[in-house]
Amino acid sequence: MPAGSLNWLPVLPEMPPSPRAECLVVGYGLAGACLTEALLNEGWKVTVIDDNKAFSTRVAAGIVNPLVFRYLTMSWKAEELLPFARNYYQSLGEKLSVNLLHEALVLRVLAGNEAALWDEKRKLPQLSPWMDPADCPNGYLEGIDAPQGFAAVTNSFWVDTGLFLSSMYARHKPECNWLAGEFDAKNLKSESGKLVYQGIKSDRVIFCEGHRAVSNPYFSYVPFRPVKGELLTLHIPGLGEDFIYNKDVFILPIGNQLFKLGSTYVWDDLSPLPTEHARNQLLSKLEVFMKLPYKVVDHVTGVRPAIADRRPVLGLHPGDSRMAIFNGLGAKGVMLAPFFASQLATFLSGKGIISPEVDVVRFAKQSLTPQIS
């Protein structure tokens, strides 16, 4: 590739002849776990390095909702991604003998002129399958102040992300090599065409580091924009557990009269510490429409690995095809991860392509050669 070349795409690499090509996956949150599963299914030999700090995945609400409430439009590629994700978590739960996926109607508490807007949007062919009024309760619901009524989002669900991660770890631990600790780029070496880290040789190193990718020297050109979110767990006796309630915040039933309340979006404070400001913000929005007494029983934080253009990022490093990335899943990660993990694993196995709208090369404006000792 000529130095300074601006218009180019990476050549599909030739894989080693062994069906057990070796791969190092850096990071084991939602992205890393889904990618490890996909790589194993493609016959790769996988080593995982992780420091057991996938806080974002563990605390995430895991709601899969096809609509964007702010504009009342479809989420990007939801028609394709949501069914794929539903089948993925259902099938995986059956294999692992755990209940990962929970069907739940998202119930929008309407305000102002929202009812008229929902009636208008339901007439659109692309939206009508997701906005069936027959599924929406009429009238009073205990504890919910909704003078304008409700609207329902059908075909929505949520995934127990903490259970997902622990179950996947139990599944993958006997099949993979594991390195405990944080990845240190200074220890990545190049020997005889392979990348070597702590004595482990790999044909590929794939970075699935979540928000910590902002410090990755090999993909510093990617415009990561991580965003902190905070969640409360509430005990609310008397509130129905059949719906995910939504009005500026969401209330997600998790059983035994416990509910997750979220979430916040903060870009200038990525510390892991919960804040009183976020707690007060969430509770003040809750009290606009929820009139039952409650008790706060937990307060957690996570940092979403978002990208400036709000699309995932995956593919080969433009200057060294031995390195790849899978990141930028953001707030919609539970819906995005299964599909794009499969796409990346298929591509790395020489059997497919990466969608241009998510390919990491969209951010590479010049020839980039990473410095590896």
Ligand SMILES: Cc1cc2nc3c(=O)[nH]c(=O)nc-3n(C[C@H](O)[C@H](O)[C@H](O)COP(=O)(O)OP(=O)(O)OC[C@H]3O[C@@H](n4cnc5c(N)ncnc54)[C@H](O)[C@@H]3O)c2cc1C
Second form
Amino acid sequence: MPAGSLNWLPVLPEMPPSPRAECLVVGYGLAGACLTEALLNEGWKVTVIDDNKAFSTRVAAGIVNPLVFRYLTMSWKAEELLPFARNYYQSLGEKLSVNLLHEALVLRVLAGNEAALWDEKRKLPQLSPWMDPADCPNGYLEGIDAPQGFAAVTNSFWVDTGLFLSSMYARHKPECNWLAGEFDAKNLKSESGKLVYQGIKSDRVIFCEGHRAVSNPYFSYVPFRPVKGELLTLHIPGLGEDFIYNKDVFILPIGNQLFKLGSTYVWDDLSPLPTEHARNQLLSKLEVFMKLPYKVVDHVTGVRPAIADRRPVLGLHPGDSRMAIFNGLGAKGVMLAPFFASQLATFLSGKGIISPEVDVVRFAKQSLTPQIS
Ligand SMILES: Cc1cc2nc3c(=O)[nH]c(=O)nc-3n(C[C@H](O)[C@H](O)[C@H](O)COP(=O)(O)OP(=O)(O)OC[C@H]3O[C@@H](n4cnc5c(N)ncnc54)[C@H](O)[C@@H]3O)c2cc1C
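Moving on from the form predicted alone, please list the structure of the form predicted in complex with this ligand.
Everything in the complex follows now, all chains and molecules, and the chain you saw is the first one.
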């Protein structure tokens, strides 16, 4: 249904938690997969519709780093989100018999006055647990030019997001109904208080569409700021595979002398095509500090679903509580998704609240109330 033809309805009361409550999840990337898991755990009956274009989740490097290097501050809520995410991927990996989570220190190759800044920040009690006191390893690493040495981030890890998605699909396939193809808002109807799509009745429809939510007629008031990212895979014989190196770009070891090199941030070209410009930009930043011969073996792109205020966005449509959104994972989806999927599912089941700083209502200046007829 086009947004312009929507009429306005009062907000419906909260849905009572019910073991048979039915939900349609639109989009099965990181957000949709984590939410499906959380809803199933809460006893919901879940239908998923997806058109198999989760390029953000599939191309992501999957790095979880508690620090923001630009300011040397903590990443938002990392103290709470990172341990939650670590436990989530670890225990799911065990259940699914796959190695989703890879421990890896992030080594910052120091430049300028960074060493002094690290020394200073390391004295702060909120930061010190996340900074290795020994700056391990504080010396020479084959192939890396680091005249000012390294600083290490503790507790960092990376998740194989492609493997995560395929393993979650195998787990959820027998437990959910599946619709293949693109969700078309024109076909969403209201019948006896429920939303109906392709004959499937739902108490809730939850949109987890990644950056394509910009076209969603019901949440058009959310200030989406999608960001394209490009990433290369390199073959680098001789480079150590124990660390994630970082200096303007990251080099992530993924095994067999292969490394992901990333990534770019572009707001004004969201096309799925890889560009020569991004490739050159990544390689020239790499060559500043990585001195071994390499070969480019792959080049991929994706679009990060970011929001203007750089926070996730979740919760009920302020005008029709049968519709909800889970989006805005931006560049940190791996750390954010497990916690906020759980928060949303708990809320929808009547057992918890949504943190005001992530609630979608923060963007609803007037009452926006679509009616599905
Ligand atoms: C180059 C790059 C590197 C990154 N590196 C990291 C990293 O190191 N660490 C980190 O935490 N994050 C990283 N990210 C970010 C991470 O990928 C995202 O935060 C996360 O994957 C977003 O997941 P999502 O489910 O919201 O979106 P997507 O993965 O885009 O999934 C959305 C899904 O919805 C489907 N869909 C959308 N609209 C419809 C519709 N109307 N009908 C049917 N289906 C629909 C799509 O086909 C897709 O399957 C990176 C991203 C990029 C691009």
